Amino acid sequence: MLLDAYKKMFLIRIAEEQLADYYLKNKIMSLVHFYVGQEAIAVGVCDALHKNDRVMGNHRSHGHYLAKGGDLKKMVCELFGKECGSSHGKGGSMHMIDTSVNFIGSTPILSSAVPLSCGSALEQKYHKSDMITVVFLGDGAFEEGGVYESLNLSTLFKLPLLIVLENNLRSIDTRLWERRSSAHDTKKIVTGFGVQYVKADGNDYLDVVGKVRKLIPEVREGKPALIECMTYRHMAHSGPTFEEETREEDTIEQRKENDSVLKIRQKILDSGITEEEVIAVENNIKKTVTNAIVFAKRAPFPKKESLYTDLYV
């Protein structure tokens, strides 16, 4: 289990630093949010997931995505505008959608994706299905109107919903000190509107898997859950650069020392795993994004006649 958990958690990781490499040097100047750092809560939520329980996402969702089994040359294609994009190359790195892996879209307005959850939930209760819908979001989506009117509706109506709360510790570049009052207390706000609330060290997979594992059971009964995973955030907001200038608590120090890939990589090595085949592991990981990379730069982009093809109007 350990040693396919980070063949997920390290594709992810390479794609992202792969493609932030590729945007700098053709200079991509189109917006994209790099998921560095924080993979060990998406891998460890989808793993906890069946096939056919859904997912949404926001504007930081490549590795929402990918944990959910996307396909890495279509999510490519998807940044680069190309027609064998998840969205025919008209969604861009924000919006992406695969249905064929019941990954139902990921929005960038901030909090948009909590209360269309709730719609998707309700679908499945609606007709007594025994899947759940699981919605990610980060800390600033969290501090959105949008966010406590779903949690209402949630229980309401006892929606198959988990929400994961991805808390970076910050939204863009502010701080959450910044941004909260110092009686902010998201147990308190979570549990006030009667949602199960769980913390967990999203920079451990095992700590996030099994909590989650855990959850569903009940979340699958109708009763909603907010599981909120501590994180660090690598990159910048936007973009593939660094910034280090408000960093606190999250440090290049601590992101090192707490690195998600890094850990579990120590837990498949002390579970008897040899440095070269996991080595070997990582070189085909490399190699598959590599090919990925020149897929997508090869591929065409839309013809003229699809303008208007493949869209919600």
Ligand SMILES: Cc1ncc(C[n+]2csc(CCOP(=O)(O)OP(=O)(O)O)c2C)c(N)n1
Contents of the next structure:
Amino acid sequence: MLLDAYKKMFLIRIAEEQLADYYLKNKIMSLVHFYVGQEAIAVGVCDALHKNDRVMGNHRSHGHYLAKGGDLKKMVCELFGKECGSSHGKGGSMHMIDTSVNFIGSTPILSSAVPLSCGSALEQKYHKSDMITVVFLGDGAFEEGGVYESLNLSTLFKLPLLIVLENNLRSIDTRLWERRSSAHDTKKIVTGFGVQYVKADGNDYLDVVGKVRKLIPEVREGKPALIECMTYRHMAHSGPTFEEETREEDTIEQRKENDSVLKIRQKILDSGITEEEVIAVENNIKKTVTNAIVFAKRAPFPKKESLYTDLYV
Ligand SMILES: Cc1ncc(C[n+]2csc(CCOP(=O)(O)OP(=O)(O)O)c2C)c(N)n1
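Since the one above is the form predicted on its own, can you give the form predicted together with this ligand too?
Time for the whole complex; same chain goes first.
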């Protein structure tokens, strides 16, 4: 089980690290927000889900898509603006959708995925499905009004909705404590609406998956919940650079010490799998990523005639 989780987390990490080079070479057709550092959350949450549960993401959703079982080639093609991308090359990094794995979309308008996910959960309830909807949002998005309307509606309508708050302490370059009064209390806000609240260490796969597994049976019964996962993003808000000169909350050394990918790797070694075996797994994943990028580079762009398809007007 741990090795499977590591493979998924390592895939997300390596895919983004390799894609970072192509971003610098201007091969990526949209703005990119890298998820590096937050992998334990996407994988921990999605590992606790049924494949027919739905997931919605945001502007930083490569990890969410891959953790939900998304296709790496389709994702890389989408970033490269190619026809075979998950949104036929027209959405880019921030508008991925792949209903074949119940990844029902990502949208960069902060918090807008939360009311949309309420709608999805309402549809699931209306059709007496046993499935739930999960939505990922950041601490900046949590401050948008639509979140509070959604918290209210989710308990009013008893929706099978799980909200995953990825608290990386920053909204672009603005730190949490520069945006919120000292009285701000996320748990009180959430429970004040009647929504269950749980806090997890977002840098620890086992903590996330364990807590989500505990929550889900009640969510399926129509008791919405929010899990706040504390984490760090390692790279700048957008693009592959680091921003040490503007960070006060942590250092590269602290982030490395607390890095979820390195932590789970150590646990695997402690469980008796040898370093050589882990390296072989990692090399395989690196090859898969390289192959996906080669495939995407060679793939065709969308045809001119398709300019007006896939549009909602
Ligand atoms: C409604 C809205 N306001 C502002 C923005 C610009 N914007 C894009 S990402 C971002 C920061 C988001 O921070 P957070 O929600 O904490 O997610 P993170 O980037 O840390 O993953 C902002 C302000 C936006 N996309 N939508």
